[in-house]
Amino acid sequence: MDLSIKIKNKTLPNPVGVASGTFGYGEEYAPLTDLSKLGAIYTKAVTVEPRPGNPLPRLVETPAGMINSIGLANVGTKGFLEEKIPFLKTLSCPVILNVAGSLEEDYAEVIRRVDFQDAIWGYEVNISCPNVKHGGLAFGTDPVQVERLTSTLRKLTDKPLIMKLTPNVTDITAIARAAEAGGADAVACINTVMGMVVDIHKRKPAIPAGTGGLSGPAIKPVGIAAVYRVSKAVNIPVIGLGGIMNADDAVEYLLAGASALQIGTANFIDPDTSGKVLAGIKKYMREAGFTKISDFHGYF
């Protein structure tokens, strides 16, 4: 059984990774799960300079998930290189750095500063965060800007470049095709869906930012539909995420066209979800007679 996934000139050992923003920089989860079994760690986003993030509270539960408005709080590139890379170097699983910014130059500068690090397997470019005033969605909803940004970053690195797409657009396939045209090696979809919770007793939004990113089981059908449509629109691998809570959810994504997966909100409930999902995928493959991940594809 071959669970490996090739992106550009590198290989992920298995399809199940952990989503950016839900797993810190890996060290936080080391006492809780076996990191060596992960297909990849997609790190918490890193910007050029440190960011304090949005005012508290930043999280609120919903009936089928949660809304967050973290605001890309992170240690910045200097802090990442000094404080996070030493631990990440010790890991056997691929480390994919999530890159964020407010301007095109910001994304480029992050990659310029860190690309020499062998511990970084590749990049996931966050052009889809709904929780910052500038950048994020400002890039991810415009195909012209997506292609230009991807092309700019493509020239800065030989490592795999994954563009993370937002579902908060009219046609996600147009954005995916723009990323592919710019030189992306894969696309990840979806990021969170814009949502809002109102505290009826205080008569105001439950989080100071007002709106935030909805994740968890509520968005799984949105994510699967996006993967299905995008996988038919591009010729590069599609990484699926959004509401994967168990192996059955993961198999749905794979059958819809995903080549790899990310576990997000479920990490907050069970830090070992990724291991259990991988075991469930293997069981499904044995029972279905599948020998490789591509055997999932092409049924519809």
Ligand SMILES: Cc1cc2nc3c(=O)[nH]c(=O)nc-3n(C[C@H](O)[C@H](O)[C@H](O)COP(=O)(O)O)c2cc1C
Contents of the next structure:
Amino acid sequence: MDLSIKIKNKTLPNPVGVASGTFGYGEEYAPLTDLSKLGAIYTKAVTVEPRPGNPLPRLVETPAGMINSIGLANVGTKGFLEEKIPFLKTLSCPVILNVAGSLEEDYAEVIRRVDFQDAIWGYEVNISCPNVKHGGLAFGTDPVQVERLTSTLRKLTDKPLIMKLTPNVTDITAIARAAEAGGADAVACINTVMGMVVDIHKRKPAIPAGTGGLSGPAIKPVGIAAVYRVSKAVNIPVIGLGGIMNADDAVEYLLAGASALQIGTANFIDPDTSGKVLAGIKKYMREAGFTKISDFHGYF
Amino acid sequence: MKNFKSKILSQKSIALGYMEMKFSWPEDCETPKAGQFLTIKIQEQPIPLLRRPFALSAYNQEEKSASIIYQVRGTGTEILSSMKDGETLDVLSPLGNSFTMPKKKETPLLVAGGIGLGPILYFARELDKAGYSPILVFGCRDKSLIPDLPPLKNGRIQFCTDDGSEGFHGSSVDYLNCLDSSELKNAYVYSCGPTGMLKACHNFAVSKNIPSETAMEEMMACGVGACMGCVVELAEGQEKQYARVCKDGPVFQSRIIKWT
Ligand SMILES: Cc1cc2nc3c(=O)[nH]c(=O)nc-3n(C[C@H](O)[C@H](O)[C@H](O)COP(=O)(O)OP(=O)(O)OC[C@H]3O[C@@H](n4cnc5c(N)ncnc54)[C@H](O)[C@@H]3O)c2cc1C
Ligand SMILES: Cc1cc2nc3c(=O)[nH]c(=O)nc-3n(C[C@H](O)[C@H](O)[C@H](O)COP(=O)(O)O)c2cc1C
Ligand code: FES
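Alongside the form predicted on its own that was just displayed, please also present the structure of the form predicted in complex with the ligand.
Once more the chain from above appears, this time first in line as the rest of the complex follows.
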């Protein structure tokens, strides 16, 4: 059974990775799941300068989901190189750096400063964070900006470049095509969906920013629809995520057109979800007589 | 830290709306310390979705069991309270840091409010066993909320009620203010409970120039330090603006917290 997925000139050993922002930089979950079995670790976003993040509370639970307003809290590029890379170097699974910024130049600066690190397999470019005022989402909603940013970053690295798309747009396929035109090697869909909870006792939004990013089972149908539409619109691999809790959810994404997957919020509930999902995908493949991941595709 | 399955050994109500649950602790899991906590996956269905955090309130080495004290507040704790002896819990523990042992000559003043009782009780019993004379002050609204607690050997437990229906009439910090100066000379304050109470304990410690630690609570998603969701804001002059309750805490020196 061949579970590997090729992206540009590199191979992911299996389709099940862990999503950015839900797995730190790997270390926190090392006692709880076998990191060497992961298809990839997508790190917490890294920006040029360290970011303290948004005011609290930053989390609120919703029906079958949660809303976060972390605000890209992270150690910055220098902190990443000094504090996080040493551990990531010890891992055998691919490490994909999630890059964020406010300006095109910020994204470029992060990649310029870390690209020499062999421990970094590739990049996932976060053009879809709903929790910061400048950039992030603003990039990801405009095809012209997406194509320009992608082609700028393309010139800076030979490593795989994955653009992570937001569902908070009118037509996600237009954004995906722009990323492909700019030279992206894959797209990931979806980032969190904009959501809000009102505290009726305090008569104000439950989180200070008002709106935040909804994740978890509540957004799975949104993610599946995005993957289905995007995979028909582009010729590069589509990485699917959003609400995957178990192997059945993962198979849904694969049948809808995903080539690889990420487990996000589910890590919080069961830190070994990725291991269980991979085992479940293998079982499904055996029973269906599938020999490779691409056997999932093209059913509808 | 381990994710394990545990059997519920017993559950009982200890005060109005408060339950104590005892459950098995695996042989190969480290001993939890006072102040540390666990998270429980309530059920397979995604509502409620997130694990629920609770502080350890006791640990029994011989029996290989641990306990929590919890308040029935919403869906998650309601489901938990309906679970029967012998049922299985999905536990992730021990998480977070723990209270620091005071110096030998110090008098530990342990202040608990509401669901803050669990970790304070655990620590009081540890200190009591270690030969300290802890004073555990538990404050609540009225006597219906006072749990039935076995006495300490060397230390004592003081109940305070807002309405005076039992114990000291007034808040736990009012009680601290009534202690005589000899008891406060080498005191060390430890607190866990509602934020207002924690702030008052901090102010009390500052006014008496005694050290103070506090166990904080924030909404959590991962519980292991990965999501940056459970932060508290730190006082000015600290190296960082925020600290994670689950990983850098839940116990902090109260002077490093920004009390608003
Ligand atoms: C470190 C820590 C230790 C705790 N120790 C205890 C304890 O020993 N005993 C006890 O009774 N309670 C404790 N709590 C609070 C306990 O986690 C909540 O009461 C419980 O999660 C409520 O769940 P629910 O589904 O019944 O209520 P819900 O209706 O879902 O929520 C009621 C309130 O509980 C809090 N809450 C809900 N989910 C979480 C979560 N995932 N993380 C943090 N808070 C949440 C929120 O303030 C919410 O408004 C602790 C919390 C933390 C962070
Ligand atoms: C607490 C939290 C923090 C996140 N931080 C990031 C981030 O830094 N960069 C990013 O691209 N996505 C981030 N995400 C989005 C997730 O990677 C993922 O796209 C989203 O949660 C949907 O997947 P899920 O439903 O499986 O969680 C974050 C999500 C959560 C819940
Ligand atoms: S709950 Fe995730 S960092 Fe504390």
